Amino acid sequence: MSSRTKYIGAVEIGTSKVTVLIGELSQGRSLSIIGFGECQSRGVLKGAVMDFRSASDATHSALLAAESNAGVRIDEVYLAQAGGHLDGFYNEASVNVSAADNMVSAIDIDTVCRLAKAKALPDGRMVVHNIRRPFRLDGRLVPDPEHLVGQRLEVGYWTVHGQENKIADNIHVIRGFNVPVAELILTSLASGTMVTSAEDRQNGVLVIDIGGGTTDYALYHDGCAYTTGVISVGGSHLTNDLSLGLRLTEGQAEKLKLRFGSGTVITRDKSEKVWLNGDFAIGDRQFPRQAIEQITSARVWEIFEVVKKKLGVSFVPERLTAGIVLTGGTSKLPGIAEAAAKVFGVTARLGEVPGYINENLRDPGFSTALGLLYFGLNSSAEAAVAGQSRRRNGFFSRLFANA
């Protein structure tokens, strides 16, 4: 392997499936997707590893399939992070500009950023992301305050944190495959990067990624992620509702959801029926199509209501010029964008990845993994400019040791 070529893996260990993409990174500046692997997830509930052996077996199968498909070994992994244990808070700080001529220096910037990130976490928690919001200099937004003149410099961070043991479980699943984890990336940030444009994020957009066991969201303003969050409800809950409501096995309910589920009630004729299997064999049964839609749409509506409630005062419809973008496997349900638009009172659409992405990877279920590769490309480019790898401290240094 050329010293200028690196093979990075994007791994999403979801409740329903494990997805792996491999990117060939050349000279830290260009990336080609050369491998893909996928496996039904096991031992994972609501984004958290519950059975380490089962989760490891499924993940390693997906990694092996991707490596076999690419014909290479992965050098490092960018790992999606989700789960109901994740939480976040906002903290800000301000400093007086230190120079006599009131010109902002790099020291001023470093000081205010350090103070804004200094809020202590409870025991057993660790930082996943410190997401910086735009600087303010004497009250006005500035993307880069260095060398500007002012008296008061302010900045705030949205800090995402999670349980150390749950994050460690995910990392150790990958380390069991004898490959290091380069970085953890929040699922909502990974997918949000792929299905929105820089203009969307500048104008204000809410990305909602509905997976199997969780729903992740990221709210953007002024080009930055202002707020993120996770709720422990996803597509598998629609399946469970159908199973209970129609007295079906989980497999039968999943089949009906995929074929006839909807985010809104579309069928008006209560007498219209659909077949479970459609083969008219023994055991095949009919169900009212409207009943299926009522069950799935009720849960979809609830998911959006919970997200809206968790956003609280952060959700201001007038600031979401780009509306809502939906992604994740469950976003493929017919009528789901219409449901989101009604709940939030703004425009909503299904997310689309950039046109240069291979047609085989344009399914909403791949948006997170594609976003991980995007982060991997940018992290490598930053490291190349700095001439060194990113620094790893504290809890991470213990996890990455000997990886």
Second form
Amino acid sequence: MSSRTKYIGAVEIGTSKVTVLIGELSQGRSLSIIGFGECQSRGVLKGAVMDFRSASDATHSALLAAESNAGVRIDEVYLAQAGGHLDGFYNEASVNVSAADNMVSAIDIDTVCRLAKAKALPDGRMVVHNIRRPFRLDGRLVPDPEHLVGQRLEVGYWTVHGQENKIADNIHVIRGFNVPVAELILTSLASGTMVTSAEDRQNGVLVIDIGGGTTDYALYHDGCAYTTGVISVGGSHLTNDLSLGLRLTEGQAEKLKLRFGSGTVITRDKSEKVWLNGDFAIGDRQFPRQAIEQITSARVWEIFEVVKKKLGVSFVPERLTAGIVLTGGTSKLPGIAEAAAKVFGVTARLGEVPGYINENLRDPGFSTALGLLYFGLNSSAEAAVAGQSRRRNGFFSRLFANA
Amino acid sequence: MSTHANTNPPTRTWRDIQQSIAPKAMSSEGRKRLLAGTVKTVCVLFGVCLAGWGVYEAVLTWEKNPMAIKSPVKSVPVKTVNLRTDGVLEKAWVTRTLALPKSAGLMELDLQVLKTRLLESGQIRTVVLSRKFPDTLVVQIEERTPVARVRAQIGAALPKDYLVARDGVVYEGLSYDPALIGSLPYLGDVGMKLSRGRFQPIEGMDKVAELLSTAHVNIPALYRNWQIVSLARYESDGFIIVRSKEVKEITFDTRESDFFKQVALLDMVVAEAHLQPDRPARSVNLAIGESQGCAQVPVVLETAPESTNSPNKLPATNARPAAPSAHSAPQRPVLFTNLRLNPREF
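What would the structure be for the form predicted in complex with its partner chain, rather than the form predicted on its own?
Once more the chain from above appears, this time first in line as the rest of the complex follows.
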């Protein structure tokens, strides 16, 4: 490995599967996806590690598969964070501009940001993200207020926090492979960045990532994430509902869900039946298709209702010009976009990753891992730019800057 | 919101979580990686320590015994001295002068000292010593070529002949053909100075060498009879005075850029003088009489039979250089006029 090349791993430890992608980061500016590993998840419930050993084994298997696929060793990991324990709140602060000429200085910005983030958390909770919303200078939105003139500077932060021990468990699973965790990124932010364009995020979009055990969502306005959240309901609940409603094993229910599940009831004929296996073997039996669709659509409807309820006043249909984008493994369910559109009253569509992504990785289940790599690339590029900036702001540069 | 200073304790973020975990909690692959990382770190540390220790030992040895570093390898003793020279020096003399210790290895030799030893003999202009492993010392020598002789004595020792090279260096000639040495003219009226047991280089030898080489090439018959080249008037007038068997005193002017013309005139004068065998030329002054297109050379002819005492006697030149020989009585010179040079004669 050359000194300017780094191999980063994007790891999503989900409830149903663990996904690992390996990216080759060259010069901190370009990234190539060179390895992929996937393993059925164990020891993870609703996005949180319940059995450390099982979760470690599953994750390490996926990591090993990815490393062997790429033929390199991972230098650091960008880890997706999900789980029902995650929560968020909004806090804002404002300061009077200190300069006599009312020009906003870096000190004013630093002060208002520090105040907006200075919200105490309950014991056992720790911050995962502090997502800044746009600055407001005398009420007008500004991306960067420095050197602008105004009297009152305001900023708000959406703070995502989680339970300390669950976050630590997640990190320790990776550390058990003796690889450092470079960044912890909320699942909804990772996938949201990947399946929406900057224009979508500017116009307003709601990204819903329906995974196996959890559903993550992120609401974007004005180019930044306004609200995020996680609900502990996902695709596995659809399976569970089918299992209970049709008296099936979990495996049989999963099969039926994948083959006949739907986000809306499409079948009008109550007598239409489908075979469980279709091989006419002992134990193979028929089920009414409408019943399957009713069970799955009810749960999907409920998921969207819960998301809408959790969004509360933040959800304003008029401000969601780009509508709703669905991603995650469960978003492959037929009719799910229509269900979302009905629940939220805005347009909904399935998320698509950019065209430059390889065909094999275009499945919605990979959007989070791809988003993690995207974050890795961006943070490296920012570090590179910061390095150049530091060089540019060296002693001699500053000396001659005023000449 | 309040703009008061924040008094809350700093909020904890996920980065505050200790990422280090006990090896027991790692998977087998994790432990393998940890072991590999530890081994790598230990190796790097060991390498750094080893390098540091090596530097420390080297510094210590350098301070205590630099020779141990200079000759770190006990090589095979020098068996062969390979001599390459453009002159006449012999290998036996070189070996004798180098005086290499019998058991000295090639790396133990101080080439600078050996070089100085060789250069003490003025006959060597440059010397390059190089080691050719495993056991050969290569000596490449560039020698001086003698252009004249000088007789001098140091202290109470008997007068001795030395050789003078084009650059004025005075040295004892070794291994030269005696016939070659015998054909060289003597230098006369030279002020020689001793410094640290050696003669200092003689000033003006470049001009003398130029004159002698011009004469040797163009008038070899006359040159063979040249006996003494006097530098008595070199510093004051820029004249070189040559005493030969045929003409007792020939004066050359070094300020002239070209000796060729003067040598040519001399040849013509001597040829003219031979037409009067009863009155041979006593002195020829080539330093004056030059004019546009022709030359007037003052020549003093003999009036009486050649006396036995003066020009054949060699001057003893040393710290007490011999005085230029005095003329017994001034004589009126005969002018050889309208001497026109014909280049085709040369």
